[in-house]
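One chain comes next, on its own, written out as structure tokens in the form predicted alone.
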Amino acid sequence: MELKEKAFKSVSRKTRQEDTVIDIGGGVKIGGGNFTIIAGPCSVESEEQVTEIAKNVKKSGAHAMRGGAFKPRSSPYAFQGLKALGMDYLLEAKRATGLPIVTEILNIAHLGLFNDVDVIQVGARNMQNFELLKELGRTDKPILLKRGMACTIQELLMSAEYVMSEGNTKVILCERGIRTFEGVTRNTLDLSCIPIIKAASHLPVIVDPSHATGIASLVAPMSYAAMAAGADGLIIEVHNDPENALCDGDQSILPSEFDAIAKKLGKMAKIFNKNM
């Protein structure tokens, strides 16, 4: 089944042949031969926690910090995030480290809280929230758009088109695994989507090995495979105490494990002509 490229105009490589490079703040760029690593906890739990992790991942070579203040959870009784307070803690971590901040928006009514955020993430559950996408398309913020857990590559590109059709050309695509019949991993990481998207679109593509597998021990091999498949970067969950994490501890790696992964990726980058 071929992509229907006539359906997406702004996203298409036929419209723009050269790779789009997006500056997410502080001179950090995604796309165009750069390999960018975003790392941090699934959810912001305290100011001390998020700042400590930010300092650790920066020391290991992370280019940006991720952390959830608003958390979409399958259960209404699960930890939903610290919300506005969590945003304050993220910005404190940014001030302490200088790392650009990536965090998820759930409701356009919260947009005012994102004024100092560097990249607004649209999670898998909101990939086809078209009204949200159109509103974000009217902003000038880089948008990290995650593939829906049951969505096709075509649908991911069409969601990016919604953002770009409103004037915002700063879209970063993210493969985070799709739901299949396999039950060992949380999702099935579709690395084949990277070269497919690269051929059809000029937008940068990063990979989330944490949500894709749901298993901390698989983050390293899937990170290496993502670089080999042509990804422009990674978004990895790192926690200083995964066993007691309030969200997704099973897929979170320790700062020491992240450090080892970053070092190996640095060596691989030379082979694949990537800038890190």
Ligand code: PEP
Given for the second form:
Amino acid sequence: MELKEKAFKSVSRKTRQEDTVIDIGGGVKIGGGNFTIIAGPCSVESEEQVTEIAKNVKKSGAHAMRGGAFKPRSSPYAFQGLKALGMDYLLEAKRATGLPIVTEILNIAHLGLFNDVDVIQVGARNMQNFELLKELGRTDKPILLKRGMACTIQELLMSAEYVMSEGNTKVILCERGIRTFEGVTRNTLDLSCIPIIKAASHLPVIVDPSHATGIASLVAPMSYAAMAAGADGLIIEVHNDPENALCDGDQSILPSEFDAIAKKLGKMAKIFNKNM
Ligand code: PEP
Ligand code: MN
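Hand over the structure of the form predicted together with the ligand; the form predicted alone is what we had up.
After this comes the whole thing, all chains and molecules, with the earlier chain placed first.
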């Protein structure tokens, strides 16, 4: 089955031949020939935790940091994030390191808390929350749009179209695995979507090997594979104490493991013609 490219207006490479390059602040760009790495914990747990991880990943060459303050959890009884306080801690980590921050929005009513956030993440569970997408389309913030766990490439691009149709052209797509019959991994990483999207659209595409696999030891090989497949970057969960993480510890890697991955990607970048 082919993509129905006639449905795309703003996202299509037919309307814009050159790659879109998105400036996320702090001199960091996503798209074009850049390979951009976003790293940090699944959830913001304390000011010390997020600042320490931010300092560590920065040392290893991360370009931006992630951390959830509002967490979309499958159980209402699971840790839901530190919310506004978590946002303060993230901004503190940004002040301490200069790294741009990426964090998820769950509800448009919280938009006022995102003024100093550099990239607003729309999670897999909200990829087709069209009212949220349209509202974000009226902001000028870069939007990291994660692929829904049961959504097609066509649907991902249509969701990007929702944001862009309201005027915001700064959309970064993210492949984070889709649900299949396979149960060993949390999701199945669809690396083939990268060259397909890159041919059909000018938007940058990054890969989340953490949620795609759910297994810390798979983060390294899937990160290398993502670069080889043509991704514009990665978003990786890094935790200083994965065993005691409040969320997604099984897929979180240590700062030392992140350092080794970043070093190897730096060598690979020369072969794959990426600026890192
Ligand atoms: C996350 O990035 O922590 C997250 C919840 O991701 P996803 O929406 O891809 O499940
Ligand atoms: Mn997570």
